[in-house]
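Here's a solo chain for you in structure tokens, the form predicted on its own.
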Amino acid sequence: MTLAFTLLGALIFLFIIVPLIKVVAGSNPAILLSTFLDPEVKDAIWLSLYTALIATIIGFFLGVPLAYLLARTEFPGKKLVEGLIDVPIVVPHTAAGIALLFIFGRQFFMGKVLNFAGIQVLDSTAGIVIAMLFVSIPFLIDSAKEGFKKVDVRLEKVARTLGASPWQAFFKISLPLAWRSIMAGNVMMWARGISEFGAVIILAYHPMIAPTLILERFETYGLSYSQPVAAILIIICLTIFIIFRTLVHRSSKT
């Protein structure tokens, strides 16, 4: 059973790892090295881990609260909020993009009042950080709510009955207890907010992230020209993405 479960595993690690190390591999240094320096690219690379991150930071700041809810609490209809919460995971991303045009377009409600308070969604940063906030922040809360349910609710009760109030329960025990399922979340959701694609170039389609410049270089000028870009971006992410995931394993170690 060992052995068949290896090559079973091995034949599915190289369908992941054998198209992004050809990409990789497969690029002229120079050409990966003029391609980095191509204000374009590092405009629209910087955009994606900005606006990611932005989301990400909007996501832990909304979503570890509703996490904490959804681990502690029970109400009615609970099992058909965390199933809405995970739709934008499964739903096109493209529908996800035409979706919030409804909510966010200039013609509607949201965005009639973002843009009296001086906030365009459309064709904008703001536009790109609400596609990727839409999108990626189930990674987030559902790694924050199984992070909170494994945190003994009695350490919780024991601090509040030596006269903690719910808010330092909370922050001394409930969080830094589940901070490394939290952390692992906001990783997730960083590393999805990067990628995505769909559901930004109905918002936004300029100015342009990382994503959407793959695709026009590649309908434009082939994929000759748009593999140095895709390249880059695959060994920025790959590189930031071990970096967080060390540190996070590293702080469940102390």
The other form holds:
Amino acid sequence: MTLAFTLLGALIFLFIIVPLIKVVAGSNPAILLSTFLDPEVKDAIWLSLYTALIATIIGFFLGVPLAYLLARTEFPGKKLVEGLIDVPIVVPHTAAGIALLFIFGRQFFMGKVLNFAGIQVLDSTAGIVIAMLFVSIPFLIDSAKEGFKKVDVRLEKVARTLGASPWQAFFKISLPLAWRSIMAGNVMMWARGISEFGAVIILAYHPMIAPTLILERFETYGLSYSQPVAAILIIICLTIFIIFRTLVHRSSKT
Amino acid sequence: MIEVKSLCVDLGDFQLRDIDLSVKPEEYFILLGPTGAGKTVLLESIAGLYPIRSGEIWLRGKEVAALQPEKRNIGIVYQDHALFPHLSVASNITFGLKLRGHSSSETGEMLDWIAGLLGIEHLLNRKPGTLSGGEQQKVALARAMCVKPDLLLLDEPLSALDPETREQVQKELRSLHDRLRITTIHVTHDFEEAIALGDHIAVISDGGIKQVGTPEQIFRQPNSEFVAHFTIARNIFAGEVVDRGNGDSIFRTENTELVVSTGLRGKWHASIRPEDIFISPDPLFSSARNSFCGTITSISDRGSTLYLTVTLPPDFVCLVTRRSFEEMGLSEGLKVYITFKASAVHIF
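Having seen the form predicted on its own, can you show the form predicted in complex with its partner chain?
Zooming out: every chain and molecule, the one shown earlier first.
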């Protein structure tokens, strides 16, 4: 049985890893470098990184309190709320983009409010951030919720008897102890944000994030022109992902 | 003075009803009850960590039922110790002091004092995860005690420890209490622990207080099935362990001296299982160190076995099989000898 499972496991592992290696290794280094120095490519990658980061930061401040409530309290309809939070993961992301358009489009309420505040959503970085936030927030909320659940509620209780207010118990006990899970959720959310495409192009085809640029080059110039951009994005994502995972892992050990 | 009046608490599938407790200042008070009797919830209710349905909680002349836990000055030590795993032992202990805004020099002094008292100075830089159960217990006690609580709540503090550590921590709890005189409510399901430590004991089962009294009152006149279950199977005496000079330890109770085998000295309790006592019509010559003459004052027939009460005084309950009972021709009013080994006497 072990042999059969190993073979099946190896098959799916190769299926994941071979295309990634091939697109990276198959690139001519000289072309890779010149692509990297192409201002359009640089701008797109940079835009992807920092819009995903902004989405993650917003997600942190709005998602962690909800995660704590879901981990600590019981209320009617809690299961429904938990289910709905995961909906962005399962709907087609172009459909999610259309749905967002119905809230943030120029003729709709939130769109008007933001427009009045001087923030343009369509075809802007704000639109990119909103799309990324929508599709990636479930990863943070779920991870943070699991993290808080693992913190024994008695630790908070003891802290209270020692003189801590509910806020102090949260910031001195629960938050530090769930920190690793929260950071793991942040990394997942950020990585998911960078890889988002479907919802983003509905709200903001321009300015172009890296996945949009890859599609544009593929459609306009073909495979050989889109490959170096894809390779660079994969390398950058992998590098940052590994660094963050290592940091999170290390901080949990100390 | 701690007073709980008509406290009612909902616990999902059952409830605590009309709990009345009165604990004197500096007293070591035991709440004795079977697992699942709601003892921990009662402690948490007193500390303000569990919502109550109705009732009053008086602490030092103030009604505190509406106060947040951080305003009550009640310390708690949980069975699993609940140390903060991300903080060092020192930071665990000083957690409450820092929140109360003590200066760092004051905090340091308090830390040194409590660590010295509990003998945990060498652990201060360690993380809780690296400590043994007994060490964690001491850290949890130090953390709760160093803020000088008006009331200390101990939730099954000995249950998570192995038997040897247990006996040691039990002694330590008693000596700590003798020194610091912090009013304490200690919850346990262990009958001997209750008898050994309590100034007063309240028996709780089926959601209510069944009996309150001194240890002697509880084991002499148990009025709950839970306590009777322990006392029926045991002879329990209050007394004092002393040296006789020839190396023997003597347990002295009601004009009777039992030879015992223990390292303990001072006021303790002794228990002897009824099945460990031999009954004979004539003196028995054996290696057993304890032999007394008494009168059978009552016989309780249990079918294949019988419980006999032999009065010296005090009363000893002895177990005999029906066959020996009939062979020896025992009956009420008969003079008999009872014999048991020093090692059959458990001191606690």
